[in-house]
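Presented as structure tokens, the chain that follows is alone, the form predicted on its own.
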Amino acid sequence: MPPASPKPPIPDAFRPSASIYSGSPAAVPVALGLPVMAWQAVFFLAPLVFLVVITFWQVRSFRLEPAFVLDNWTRILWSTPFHRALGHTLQVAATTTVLALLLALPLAYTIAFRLSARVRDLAVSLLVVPVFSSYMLRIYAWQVVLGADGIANAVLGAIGIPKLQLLGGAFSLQVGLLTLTLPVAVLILVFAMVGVDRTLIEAAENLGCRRAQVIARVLIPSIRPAIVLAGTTTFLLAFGDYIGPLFMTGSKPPTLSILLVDTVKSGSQWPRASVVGVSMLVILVLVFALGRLAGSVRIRRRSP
């Protein structure tokens, strides 16, 4: 057997650039993200630096004039006003979220385990729809509904049920934020309890764990790190909303995001209303901080 011909050298104008691969593997991450994070630096850094900023600005004659005075956060945080608001956005938040979870828990459960993956994806899209639909449109479609001529009284009266004031409690403004939040809470778990190790659930069943022992013992340690998410996300998403308060209850009581905007109308009052930014922002950081806290605690200890 003759012996092989040497290959022909290949031609400088084929051979790749020899920059291509001297450069650090670790440094093309970082220049793919430099657009993102310049992005992020102009539009949303230096837009909240300068929230903070123009909180120790001061208002004369409707005017905005640099200063440096501690008269708006006293104003504000001394104030019975953002005591009582801070107070109820707190408390319609977490009430938001203890539904949300205890709503989105079985509902993913039976979609990521009793339906097929064609009807389990179908669901999923039905899902993913009100997220990315207007919350306006939803909101209003709801008044329609639990309007004192809506569609609920309409059926109430039919089997003999006098009128109810739906719209304009409690009551509406947990289904407003439901509506906000429900779908995004529900994707979460769905998407955690797929991704389970069935093995683990076959095993517990055929060691004679009943259904609610699985679920216990295996599923919800499984999923707990999206159970936290799912939560976190919900309580940012309630914290921070406007128009659920605004059109499901007249305002009544105010929320913060309600008495940010009437401190900006009362005598364009920037500075103040930025005081209640900042502190709306300080306190989500601290609910996001705490969430991560939770979920690398029962990390650490599922770790060898």
The other form holds:
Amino acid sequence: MPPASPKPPIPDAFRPSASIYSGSPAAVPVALGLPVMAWQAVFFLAPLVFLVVITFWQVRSFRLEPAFVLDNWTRILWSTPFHRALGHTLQVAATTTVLALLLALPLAYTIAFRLSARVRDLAVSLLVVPVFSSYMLRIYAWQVVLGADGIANAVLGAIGIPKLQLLGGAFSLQVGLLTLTLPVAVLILVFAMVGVDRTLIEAAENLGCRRAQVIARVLIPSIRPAIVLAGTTTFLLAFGDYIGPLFMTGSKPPTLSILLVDTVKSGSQWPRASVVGVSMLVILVLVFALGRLAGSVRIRRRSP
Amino acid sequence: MQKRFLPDLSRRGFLRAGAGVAALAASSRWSPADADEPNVLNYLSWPGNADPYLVGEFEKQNNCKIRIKEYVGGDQMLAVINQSPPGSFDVVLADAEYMHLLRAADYLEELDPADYPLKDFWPEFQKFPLHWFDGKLYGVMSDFGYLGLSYNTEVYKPDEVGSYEAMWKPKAKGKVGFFDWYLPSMGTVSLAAGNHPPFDLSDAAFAAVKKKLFSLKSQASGFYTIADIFSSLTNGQAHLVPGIGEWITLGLRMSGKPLDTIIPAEGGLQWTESLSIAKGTKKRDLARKFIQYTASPDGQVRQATKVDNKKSIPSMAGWKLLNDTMPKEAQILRLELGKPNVMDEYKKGRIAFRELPKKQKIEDWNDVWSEFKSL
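Since we've got the form predicted on its own here, give me the form predicted together with the partner chain too.
In what comes next, the whole complex appears, and the chain from above leads the way.
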């Protein structure tokens, strides 16, 4: 067997930059990623570990003292206010998720498929603005709108409807939480819908599918991971929100984030508050993991 | 002279002052590095107390700057001071009920009564019990006020709110707002249950207060922060709020809102703010001068007439200056000498000090409050 002829040399013009390839190519992304990993370790992981550690500490005369006591865990996890706040928070976040998806899907569909490219870009910009504007200000604006003498009741009064108690209940809470979550959910879904392969839709239409069938059989399956992501993001935002429950319902009933702050205020009880915080974190991780699972599971379809 | 003290009391002025305070708070953040600055007085205090209206003259007179570290609530104040190195603060403003905890933790300097114009104070406040420990002085009162029952005057007439029992009436269903702090809120419920003083309760009396509090659940509209109390009263979420006072409703009333505060028949609570010198300070003289200034007639008038936070003041000399220079303000604040005034309720024995629970732990009261909120 004749020896393999040597490969022709690569012309310099086509050779990648020597500085990039001077070491092992595999080490480059590692080297670039190291600072980020170090940053995460110092500013995310370490505080997280510390958060768990202080759940075992104790407070004496408003002073945090290192210890190893289980009292904080037993006291919080077995307390009625924690159970009620947990149930209420899960229910509120789940409701927000369902409402946000129900509202976001048709809105995103309209933006992605019914608007011209120019108007679509404008709509996306209008959705991005609230995401980065002050949530607190938006909540205060809703207080002006929904107050007993607010704009909503003034409009209702003008058409003969007596004053309604719009602030301070489940309705106003959902208004607040949807203010936070809806733009995010719509944006996720719009970006997913814009990326859907149009030829599939056209093919379905050419084969005689009605619009509802196209949406149910082509569009929704195509964007299923995005729907899961939008739902998970909405749930996570609503679950951890403090401002909406505080200002739209007056903390009635308290959510876990309100209970967390109340616990800190109660004699500087950082360890017990940390128990609430760690519990919230565990639930969020579980929800996130379930979301990932739901997004990745393949749905078996029967052949037509 | 009158012009110097007269604040703009219009709604616009009120809002402008609020914005000014916010800007000030943002621009005068306290930093531990300020501790060693000889011309910086480090002040641990409730928000708004480094407003130029209050401290500008002192800064000018003493060629110094006040750097405020703000806290909201006594627990937070204790947490801040616990977590700061000795010498971080020169002056501490505390609610009087927290002073014994500061004293017990050895955070306060003993004060020489001769250094301060205590003889100018109303006799009732010259030896204020929450400031003296073992016959030694640790704090000087800067201002005070009464907490009772605040109400919407379009919904309630004064005779309807003469007793805290108004909160349990069908008319108040879903309209009783609560200041989200166990101490004043449960304190007024304790008064309503017939306890005087309201914070010195046997376990049986405490259980009765808990039961009475829980019976208010269906009446509650919500649990509010200070900022949200203003909006809940003005937007109609709440028609009655126990445990707050004139310092909230007076400013709103002057902006045209139909609100007032009454001390019901069962009595009210006195809140008191006290100035102390923090142990470990390197600026003891400046700290002393600051307390002297705040207790002086001029400093006291400024305390009473701060645009967004009306207070009563303990100094009779301050009252006299206020009456001489701003008679209308003195009338509105009920700080008129020789006429019915804020001292009347005190003299009648209807006012109890706001104190920390005497026989139970703070946590026990807080737990009851958390449970009430979650019902």
